[in-house]
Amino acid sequence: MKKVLVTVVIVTALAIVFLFGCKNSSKVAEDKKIKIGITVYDQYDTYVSELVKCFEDIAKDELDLVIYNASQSQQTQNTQVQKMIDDGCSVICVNLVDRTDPSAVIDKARKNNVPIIFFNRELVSGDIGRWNKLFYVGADAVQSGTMQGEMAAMSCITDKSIDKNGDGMIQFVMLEGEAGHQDSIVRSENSVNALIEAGIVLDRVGYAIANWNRAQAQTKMAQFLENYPGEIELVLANNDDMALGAIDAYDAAEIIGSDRPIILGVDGTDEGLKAVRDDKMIGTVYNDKEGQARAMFRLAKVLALGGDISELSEEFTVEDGKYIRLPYAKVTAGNVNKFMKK
């Protein structure tokens, strides 16, 4: 009888330990956050850094994030992707250094069955079709160029003083982001096309690659000021940092007021919006970093849990089962405060 009683006590004790152990293990599993990796082409790119900050703010309570800076090296980024895979990331978000060379990133992810969300720097369409777990979150570069050109055209039509020499043409400078980069090419072409379609006669007096960089843009713009003193009436920059660099060049040259051209950027960064508010830029095109960050967060979470991008079709526009693109918006002095409050 005593042996039976002892056995019952032991079994009961083990059962209690087992039950509580399982409960605690379940609690640990519930509390454990999904691990998501992010690698950016250059942490000093203002727009990219602001986008990642938005992503962090949205995801901080639900996801465990690891973030790497590739410092403009595709080889470095390839190594970072492997490390994130080795560290157990369920999904990796990649802001490609070289949009034409994603093979190593794709191969590593596919070998380990880790989905990839490319963002901001769109890879070639043929590459994204190489595996069913490759996705892209961004915007339509054509729209950004067209909107920039439309805002510039409207200014030229409504303010005849922009044509300072009265020759019936607008002398302009193009500051392009990056050689061979899709957004650079598309933004440049479509901004010019929108101006021409609006009936503006253009005379391009300067063109420079400034690699999305404010300091480089300032240097290039300073050279144009020396070569074409008083001649430049419009500056089209592929992003706000380069537009701000152009403004810096005019500040350094102490050229003020009506002697300056109209200047437009793209992205709607914090500093870009301030420049529009302060009438230093005529306008910018808002690249919805909050919306893109939210889309990345939602998609990363769905994929990490074994779901599919189609689950987000009611919340976002999903194209070809691969793409989520958020629309751009025109920003002028008249509506800039709305965007500064985002």
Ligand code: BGC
Second form
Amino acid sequence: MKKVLVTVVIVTALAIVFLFGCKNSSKVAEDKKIKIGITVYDQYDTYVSELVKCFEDIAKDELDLVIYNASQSQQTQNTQVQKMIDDGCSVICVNLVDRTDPSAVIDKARKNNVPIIFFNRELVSGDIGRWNKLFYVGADAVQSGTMQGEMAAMSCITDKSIDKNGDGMIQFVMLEGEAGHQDSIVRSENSVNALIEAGIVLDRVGYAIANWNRAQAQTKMAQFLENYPGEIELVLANNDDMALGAIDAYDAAEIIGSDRPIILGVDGTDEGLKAVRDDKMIGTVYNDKEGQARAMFRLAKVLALGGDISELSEEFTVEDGKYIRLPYAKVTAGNVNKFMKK
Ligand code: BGC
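Now that you have shown the form predicted alone, what about the form predicted in complex with this ligand?
Complete assembly follows, chain above in first position.
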């Protein structure tokens, strides 16, 4: 009898272990099976590719990822979204090619009940309101422009030699991102406003759209250098790649040291941070890719598992139940190492 009892106890214990063990491992297997799709507007965009790399690093052990490049075609992106739906993606992260034209993406998603996390390229509020399973992860463009302008102003106030011709005004050029992008005009306007508010008198000698692109920025900057030799004291670029393009133009023209203007960007890309460390750029504004990638990862998991977005509230603020915006940060030579280690 005792023997039977012992056997029953052992069998029960084994069954419990087995059941719990199974439950846990099937949970892991279930999570592993969550398939998340991503489509980016252009895989050659430095910032977007660094952001997606962060997302991959965070998510690859837990989620099955499929990543597409829309190569600047909204049509291609719409087809990719359909393919990801057909392939069983539970959630799709969309970096829109044309932020004013998300209709096809939204219609497909809603028809198949697949939530969408838009990121980095913000759709207008009328569109995001079209369905309750549409979200946006990004940052606040106003803040990036203001921070850039404040850093530029601080340099002009503390280092009078920046005003090379001593006319009491700062001659500057603006290198602007893609027309129609939510970050372009807003960064330019707020950067200039912050400088003016700090009491800096500005004289704009040039303005050019260089579409976030380093090579285009170099070409535009080379033109400015030809037209206004020795006159430019400040370069404000809407992103680091264009700031680096401006530096390339100075390198190519063999203008060195104090004959160069101060140059500022936005993003804190790997190359941008190196330029700040090496004193080629006076500062940049960190566009928190780790934070945005983490927000996308957490949101994607919650949506895929049918959870509630309130689960994110300890880590992120979700505005209007739809928007997660990570704060920017000022980067100068003084604190650049902290960002390089991220
Ligand atoms: C970044 C740019 C990037 C653009 C792409 C902006 O937020 O600052 O570097 O090219 O997003 O959408």
